[in-house]
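Take a look at this single chain in C-alpha cells; it is the form predicted alone.
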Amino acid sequence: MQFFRILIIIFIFSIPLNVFADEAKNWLKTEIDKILYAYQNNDLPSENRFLMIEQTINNNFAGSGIAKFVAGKSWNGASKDTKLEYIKLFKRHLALNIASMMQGYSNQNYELTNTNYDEKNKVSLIDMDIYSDTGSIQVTWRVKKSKDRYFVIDLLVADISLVVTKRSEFNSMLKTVDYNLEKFNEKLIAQNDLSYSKLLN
C-alpha cells in the first residue's frame, strides 16, 4: 500500500512539471521555424533574411541579463549610456552568432525529443536532435517562463554552454581595454560589422 501511495504522489507531482516542459517545447518549436524559415525562404534578400532572424532572437532571448552576465566585472563601473549602448550591440552580436550557426542546419531535419523541467530553477531543458547524411548533433535549450512567456536563457550545444563560452570570450577581449565597457563597445561594434558582412556575402 505504501508504495502505491508513493507512486501516486510522484505522478501527481509530475503532471505539472510535464506541462511545463510541454509548453515550452512547443513555444520553441514555433520560434525555430521561423528562423529556419527565413532560411528556406530564397525570395528574401539576404539583409531581410537576417533582420528577420535578428528580431526573432531579440525577441525570445533574454538577451539583456545575458549580455550583464557576460561583461562581468566591467558592469558596474559603466555609465547607464554605455551599458544601454553595450546590450544593443550584445543582443546583434548574439543574433549574428546563432544565425551563422543556424545557417548551416537550415537544410537539415530536426526533431524536439528529451524535455525535463527543472523545478528548483523553474527552467524547462529541451533537447533538439539535428540529423543530416553524416550523423547527428545535439543542441539543449534553456527555456524559462517570466511575466506569461517564454526566454531562451542558454543555448548547449555537445554540452557547452554558449552563455558560459561567451562570457570566457568576452572577458579575454575586455582585459585587452582593462574593463573599461565604453572601449569595449567599440571593438563589438567593428567585429559585428565584420560578422554582418561575412553573414550577408
The other form holds:
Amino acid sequence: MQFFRILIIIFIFSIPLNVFADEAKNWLKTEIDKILYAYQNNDLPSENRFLMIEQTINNNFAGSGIAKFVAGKSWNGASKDTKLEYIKLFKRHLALNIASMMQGYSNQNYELTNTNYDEKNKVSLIDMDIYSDTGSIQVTWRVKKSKDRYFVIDLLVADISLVVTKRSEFNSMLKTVDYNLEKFNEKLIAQNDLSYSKLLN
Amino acid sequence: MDRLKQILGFLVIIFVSFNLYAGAADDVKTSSDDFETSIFEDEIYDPLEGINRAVFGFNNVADKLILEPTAKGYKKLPAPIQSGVGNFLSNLKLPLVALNQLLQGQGKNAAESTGRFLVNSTVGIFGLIDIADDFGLEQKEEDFGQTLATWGIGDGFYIVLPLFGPSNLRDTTGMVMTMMTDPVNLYASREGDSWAIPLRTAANAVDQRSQIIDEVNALRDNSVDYYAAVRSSYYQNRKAAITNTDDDVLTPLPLISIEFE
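Please could you give me the other form, the form predicted together with the partner chain, since above is the form predicted alone?
Following is the full complex, with the preceding chain placed first.
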C-alpha cells in the first residue's frame, strides 16, 4: 500500500514537469521548422531569407538578457543610448551566428529527442539530434518560460554553450577598448557587416 | 624513447610549477548585479597569449589551405567509406581509452571498451564496422589529460600547439603520454613503420575536421575574436569530457534573465 502511495505521489508530481517539457518541445519544433523552411525555400532571395530567419530568432531568443549577460562588466558604465544600440547590434549578431550554423544543418534531418525540465532553475533542456550520412551531432536548446511563452536562453553544440563562448569572446575584445561599450559597438557593426556578407555569398 | 621521457619529465616540471598559479587565475567569478548567473569561468589563464595568437594564426592558415579543403574532399567520399575510416581510427584508440578508464576507476566502462575493441576488431573486420554499438557497447572517449584531471591536476596555462591546436599544459602532457604509450604507434616503431604514425595522426585530423566543417565555419565567420571563441570552446568541451557530463541539467550555465523593452 505504501508503495502505491509513493507511486501515485511520484506520478502526480511528474505530470506538470512532463507537460512543461513537452509543451516547450512542440513550440521549439515549430520555430526550428520556420528557420529550416526559410533555407529550403529556394524561391526566397538571400536577403529575404535572412530577414525571415532574423525575425524568428529575435522573436524567440531572450536577446536582451543574453546581450546584457555577454556584455559583462562593461554594461554598468554605459549610457542608456549605448546600451540600446548594443542590444540592437547584439540581436543581429546572434541572428547571424545562428543563421550561419543552421545553414549547415538545412539539408539534414533532425529529431528532438530527450527533454529534461530543470525544476530548480525552471529551464527546459531539449536535445536535438541532427543526422548526416556518417553520424549525428547533438544540439541542446535551453528554454525558459516567461509571461506565458517560451524563450531560448542558450544553445549548446557538443557541450559548448553559445552564450558562454560569446561572453568570453566579447570580454576578450572589450578588454582592448577598456570595457567601453560605445567603442565596442563600432567593432560589432564591422563584424556584423562582415558576417552578413559571408552569409549571403 | 629516452628523449621522449626527458620531454615528458620537463613538461611535468613546468606543469607543476605553473599549475599553482593557474588554479587561482582560472577561477574568476562573475559578480555583476545586472544579470542572474551561476558561477563559471570568465577568464582563462593564458599568459602566453601573444605567442598563442601567432601560432593560432598559423594554424588557421594551415587549416584554410590544407585541412579544411582535404576534409571537404573527404566528405565527398561515399558515406560507408567515411564511416569505415572513422570506425577504424576510433577502434585503434580503444586500448588506451580502456586503460584511462581503468586509471580513472571506471571499471565497467573499461570492460565495455575492451569488449568493444575485441568485437569490432574481429567481427567488425579490423574495426571498419562498428558492430559493438549494436550490442550496446557505446563509444566513450577518455585520454591521459582527462585521467590527470580526474587525479586532481589543474589545467595549467592555455597553449596553442602548432598544427595540433588548442590545449593546456595538462592536456599537452597527456598527449605526450599518449604518444609514448600508444600500442599501435609502439608496434609501428618497432617494426620500422614509423611513417604510419604521422599518417594516422593526419587521418584522424581529417576525419575529425570533416565532422565539424559547418560549426567551425560558423564560429570563424561570426566571431569578433575567433581566438577567444576557440579558447572558450576548448575549455568548455574539455570540462564536459572530464566530468563526463551527459546530463546538461548538471552543467552550471548562466541563467539569462528575460527582459522586455
